[in-house]
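Heads up, the chain below is alone and in the form predicted alone; it's given as structure tokens.
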Amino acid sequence: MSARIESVTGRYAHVDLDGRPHRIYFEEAGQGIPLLCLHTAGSDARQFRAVLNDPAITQHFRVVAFDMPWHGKSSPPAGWEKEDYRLTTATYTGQIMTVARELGLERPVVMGCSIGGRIVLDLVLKHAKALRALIGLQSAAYVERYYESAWLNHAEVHGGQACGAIAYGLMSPLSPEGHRWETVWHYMQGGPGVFTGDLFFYQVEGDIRERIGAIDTAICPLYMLTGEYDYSASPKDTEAAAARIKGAKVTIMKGLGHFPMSENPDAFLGYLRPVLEEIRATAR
């Protein structure tokens, strides 16, 4: 019996971000319209394994998912030991657009979840003409802090287990147990302080409430898909943001939580495929 080999290819790209050299890990599969996937805070691109392996998607889309610097297989830049990691809107937007350019992704569709779902709102404000469409998973204009993030990187706390516990609580109890625990495992492998650094953007610096009304979906379509069991970026939060964005298309995903693409891949793909087909039809 031979092993089943996935068609996903993993490689490294050497790119400059914020004037510093980085070695960025990315995975890709398929061909056609570029689809760039952005993982959640404190995790990595393994969350999009089902999208990368879905023939219905890869037949028409070149799916690319990369690990942000400090995450997964992408190391921090040289000198990281002398600084504290803190993600900002400018840094995040810059790395996304740089990776898209360096990998030759012409007018990509960008899909992000959680912090990725927040940054797509900034992308549609600043880079709409360079993008084909945006898909925000668990998108909200702002999220109140509902726990003390310092405990995620504390000498007396196992940071990996604390991060995993928060991730577990954000998922739907209806999602398959195996997929939920794999999502937790990815969170438990994050570097010290990385989840906290991402949350600086998500819960502090990346507040987009004052600017969200300027989004023009006539230039770049915006789709917002949110799991009904998420209490972080809740359906109510997504709908409140969408109410201020003319033309935004909202779908509340039944039975899903904060990590739809990894906690219940089959159910998520059922929601994603029609969105991508609509984008593809528009491109034709």
The other form holds:
Amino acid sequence: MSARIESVTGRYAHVDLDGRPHRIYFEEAGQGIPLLCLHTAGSDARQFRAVLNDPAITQHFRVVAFDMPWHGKSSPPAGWEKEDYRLTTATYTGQIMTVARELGLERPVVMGCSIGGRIVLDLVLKHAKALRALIGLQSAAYVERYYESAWLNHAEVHGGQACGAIAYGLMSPLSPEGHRWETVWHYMQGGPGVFTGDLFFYQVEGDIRERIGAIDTAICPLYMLTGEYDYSASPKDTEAAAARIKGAKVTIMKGLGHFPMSENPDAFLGYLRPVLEEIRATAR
Amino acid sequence: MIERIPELVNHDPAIVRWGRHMNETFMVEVGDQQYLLTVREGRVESVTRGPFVMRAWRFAIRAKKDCWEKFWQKVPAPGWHDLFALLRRGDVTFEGDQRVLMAYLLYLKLVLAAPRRLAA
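Since the one above is the form predicted alone, can you give the form predicted in complex with its partner chain too?
So here's everything in the complex, that chain up top.
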């Protein structure tokens, strides 16, 4: 056998979410402190391929990244053909806490990007004591609609190509071509209406501006890392949110865009490793 | 810059393939100067400089001259690297048939970014 085989494993877990049975796909590597990774809207856990494959991280962390229901290899629940998919704060929070519990991730570090970077702000408000630390990538308290997302799920527009075009622009022109187009591919593979359904949480329902002042980083540390080329959750948006959260630690990542872990893994790991080291050294 | 788009695009199969099914004329406004671009099966057949009288177009993409200049830098600064970055700030407007614009969004992004290759 000569193929280079990664130490990442992929398995399925059967869990109930919102009272309905789901078959959830997750990837895992490493041992130690649980690190749960949340992908962006309309994509899947492949975005974290470099984190899962980084020995510097996996020697101290049990890295787990799952595909949200309707995304990647986690199918929608039975009956999906009769409903429109729309993500809400309650559903998203329930998914994360259930997956963490059912996979035995005790007081995990949770790292999420974009919609994941939003939900970590909600998690730290409601579940701070159950979590070790939070890392928000491309975190903003709210992003108002600046384009009509209904076009991303329209019979006369190719949804895969349109979603890919949205993702393409959110990346840095400095990120390596291969990783940028890999990131676009994940978007092109999304199911019809799924990206739009996630954006309902991101641009409508999940507005957390009124509540972030109550975040207590003394109970659960919060790190916010944002790529400078992101115009959706821009550095300005992250800094505006952080200004209202006492103790939030902000890093603006040079030359990176909206998908740091996927569009330029090497540059991103350079920013992530010191954060994880600090968490390992200091988090209770 | 914009007049050079046909040679930049038509010799690049990696761009042409994304517009393979596009047969449309659309307007690009660079400040006060209007241009009509006609696409046939992914190739930019012509770039015509205005002013125009009663010409038809499917959609229009309008931005100020200095916005396009920042957009066409070899490595544009953050916020100037993508059409939708300009859109979020209101520095570009889309008019006309938005359905067609969205259907060919990836192609249009690649076509309109092509002049960056000419930047010093």
